[in-house]
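Encoded as structure tokens, the following chain is the form predicted alone, with no partner shown.
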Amino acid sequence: MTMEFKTISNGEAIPIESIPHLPFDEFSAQATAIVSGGGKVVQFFAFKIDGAVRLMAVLRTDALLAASCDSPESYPALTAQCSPFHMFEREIAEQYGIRPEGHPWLKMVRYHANCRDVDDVFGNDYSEDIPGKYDYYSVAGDEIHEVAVGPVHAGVIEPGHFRFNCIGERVLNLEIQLGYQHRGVENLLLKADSRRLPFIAENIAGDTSVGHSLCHAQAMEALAGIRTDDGSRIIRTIGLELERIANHVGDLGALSGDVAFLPPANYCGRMRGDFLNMSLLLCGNRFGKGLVRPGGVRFPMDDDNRRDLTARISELKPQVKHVFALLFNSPSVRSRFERCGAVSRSDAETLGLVGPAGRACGIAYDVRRCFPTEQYGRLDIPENAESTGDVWARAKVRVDEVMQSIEIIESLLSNPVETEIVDVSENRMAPDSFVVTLNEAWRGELSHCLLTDSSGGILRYKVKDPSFHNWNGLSMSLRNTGISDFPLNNKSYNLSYCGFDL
């Protein structure tokens, strides 16, 4: 009888055993079959056990499907036949130096040697730890020329280089490379100690501390058998939608500077540093570090600070309005957002776009919605797609979801909330088990996999961050684009550097 995906639960740990594990010729027939059908990449990477080297793919349709495999030395791409598997597949040639013959575009995705010792699949000298020494994708043609921008910023600004192929001002094609501040967290988790993990996890990229530390929570709750109480799954859902607040409201009056729009970017700049110091208010950090921990919040919500946080939302509630209002009447703004930057339905869901990015291209899914946690099962969480795929239609997406998140905070803040509080300790995880969370941060899908040796340790931790799909999305928003429309386009994303960098 042929074995197939398993059907597995968000945030349930389950045995390694009961995940089956499948010849590599039907774990890729089925894996491609799936997402050819409609299905999506949440995680697809390698991982040691016993001396060998295995594939694990986590997939989603309706449901989240999993299934391993033995991993050839190389093997046929999955990305020749399947599009969505592309950046899982560098990364895996990366790490584990496992060669995806027929590749399409198959380069180093952060530029570190893999973790085998054995040849490096890109054939780099590691020796000089100089990210990007690889040749470049170029354009043929007299009047083709290249502009470089990074990976030194001006201000404050991560690293990262952009490889523009232009004719005049026109875009033919943008090349991304990141990997400038690689910092091994994936190693980092693997081998700290588990009072460290929640430290690590929560820094992984600072503006999602409470979207990367409730990932690994809910991990470790699954795998430790913790139960967490109902007031504090509801401090945790009104942290992680002031984080998205604070984050799509920063981004909004950005984008306005970015048009010369003064008033809206002044306006926001404001309230985004009034959402944070609710954060602040929270667990006294702006952004809600130390809020989240395996098994509930280290701080409790009294009345007194329920009242506090009910007044400042009400308050800002119709200053938001009358500024987003502001902007979004404002022709000159319409004419710079509208059919800029536009990705097309299919090439989202080619590329895997998740988040706002996705749901700017049509593309409704939300974890929220789709796979709930925390409060969420108790919440009507809109589709909130817009179709045009442009700087439009992604800022629209932030608009609406700002105001509904006020709405979510609003309802949760509505009755006492009483939780017992946690902080650091270690806990003991069920061995031979594995365990995946989603949830939906400010950018998007956010996943933790995490699986445990035969004495409860971490045998692998994989994070991936929504950056990870969503960089390609940029990319494309440029094709046929003027080159003075990327500082737009690229804060319309907003993506992260130190995300997808780990």
The other form holds:
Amino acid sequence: MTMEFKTISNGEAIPIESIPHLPFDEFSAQATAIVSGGGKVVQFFAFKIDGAVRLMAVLRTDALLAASCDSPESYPALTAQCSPFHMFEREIAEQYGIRPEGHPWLKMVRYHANCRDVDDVFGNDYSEDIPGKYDYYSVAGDEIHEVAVGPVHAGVIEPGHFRFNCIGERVLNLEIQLGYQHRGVENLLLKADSRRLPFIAENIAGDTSVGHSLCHAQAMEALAGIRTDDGSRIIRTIGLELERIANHVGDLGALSGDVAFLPPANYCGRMRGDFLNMSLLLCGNRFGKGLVRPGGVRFPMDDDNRRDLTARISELKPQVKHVFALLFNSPSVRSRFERCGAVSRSDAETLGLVGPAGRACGIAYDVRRCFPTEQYGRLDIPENAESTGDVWARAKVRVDEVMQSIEIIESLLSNPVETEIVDVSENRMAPDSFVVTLNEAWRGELSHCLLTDSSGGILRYKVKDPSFHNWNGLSMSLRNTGISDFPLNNKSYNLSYCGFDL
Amino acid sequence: MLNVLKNRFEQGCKTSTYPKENIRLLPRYRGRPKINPDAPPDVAAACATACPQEAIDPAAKTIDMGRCVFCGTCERISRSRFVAFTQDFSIAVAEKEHLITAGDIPDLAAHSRQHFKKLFGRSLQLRQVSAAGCNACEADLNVLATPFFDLARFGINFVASPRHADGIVVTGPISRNMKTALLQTYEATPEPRAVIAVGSCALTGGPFRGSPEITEGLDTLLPVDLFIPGCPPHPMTNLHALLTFFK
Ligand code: SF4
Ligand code: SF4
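Structure of the form predicted together with its partner chain (previous: the form predicted alone):
Then the entire complex follows, led off by the chain already shown.
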């Protein structure tokens, strides 16, 4: 079989016509062959063009590959042969009413009607209040009990439903049903006025504002043929790394809190705030909102800023290091982290785990190294792979990444940064074009994919948050794990509900 | 043990002295907008056109802080001639119409509910409901529990059950899929109960306004006592609002 998928580049706009449009059977055979051979799914979605529905796949091996096909109303599920398509086919079924026959677990993703007004694949009537109306996977037996949690949880946390099937304390299966945060982001991006787009994009997941706004900006820049300057690329890289540090530090504190070791929990909580304040220093928002815009950044970095940031980083760096040492050298912490919620490398590959969750299982993939954007091509990003796949490994990867990110920022701050700031820009996008952007957000591979129509308007806007891959990793971690270890495992992933729900 | 002590020493005491002493936020922080009533009409109109949130009324020369996401575009475009953002983080209001401002914000303490002060002034237990925002509002509520803000020292806590709560704090634009759970949480909270809307999303739908999947304003569903603007509101805005309204 000759490979028909086309090799494409991260963040490069190409004509839609240049993407191989294959007969369905060939598309399916090639896509499953690539993924069964170790490839991964970056994007797989449906879109409407000239009154017909097509499927588009963006896969990755050591290159990015794309192809499309006409979508049948129903088709033999790719998932039946190749698991990593699992979530994507469910999403296509929900969004477009196209049925993947033989899908091993065809259930809704976010509870909403499809965009074609065709019969709902799941038989739902969305005029009713639907969430929760679903037969959860259940285990039978006298000693089995179920625990249902959510959508409203006990803390200040996003909503979602968790259904545990347990024998005694041991979890046999955890099923996670999300969709409560569904705001219709992809559709809103199609109809909203162009000046609103960066605002919608950066609020897809607020803890990943910089990641999402980067993916958005790079896509718009590619379609409009805009080049950004060096200075803005440096500031954006700093923004993304600050976001990574703040989240990792916060989560490591939360992990410490979950094993009842309170000093690091409190110190990390406070230090996370200091990193958020560095984003505030840069752009006036603690989450980096408003920093990245198509064309560059909205705020300059003058020498005062640069010195202030450098001073803050050098003051915090030893504190961070010492608190991490305190956490990792405590026997009671280690004994709780080690072997807790382990996922094997082969399961991680099958589920398609990305980011620190994948690296904790030995999958070294990091967009910053494999498909670099912004300044990353000039930086040395280590592999950070651990092998044990447990809470310890997920925490360890994050600790390493925090220290590396601090060094990255220090090196980027060592020279003056000059940039032309941008604000509202009216971008004319190339018609009939396609672009996919990928960035390593703190949870892993984040991707936006845009298709434009014949007049340069947005035909389809597809968003994939890393959490779309990783929620099943959390379920897998809970297999045969004590239910009381759920919070610890949950925190070790800390996945996004709103990024998943869109 | 020695390590624990060494870290304790290095970390020092970081709890803020607020409200005894005021706090200065970083220069680029955008708090209460100040509006120049004498700005040329074309400048005001240009700001209104550029505002992603349609928050500016150029004729009345006002900003709707409920819609505003404090992006600073209007300040930039008008080169501060029409809108300039101050460092003042005390921007919560008790009446929805107070969100529309020409720069002055009515004193929150004067508009707080006296019976709430009496009941909850010494102990206020809140249940948070996250309903379809971006999770940054939740994050900046959560930090109130960290040592710097240390909300518990004021007798205010976030609790695990609405049955233990004196009120609910709602974030997000309340998706269709979250509406029932939110209303049930409200019902489960014993009366008298306070309803607090936090963030542009909960106030007006925020950046997601116009999506058929959401609700444009919590006040269309429930009676809201306290409106806290921002995207997200700075933790100090939240803290100021809670202390001023309930203490
Ligand atoms: S700061 Fe507020 S009023 Fe000004 S442009 Fe942004 S959203 Fe509009
Ligand atoms: S108001 Fe802004 S920060 Fe708060 S949830 Fe909405 S988008 Fe996020």
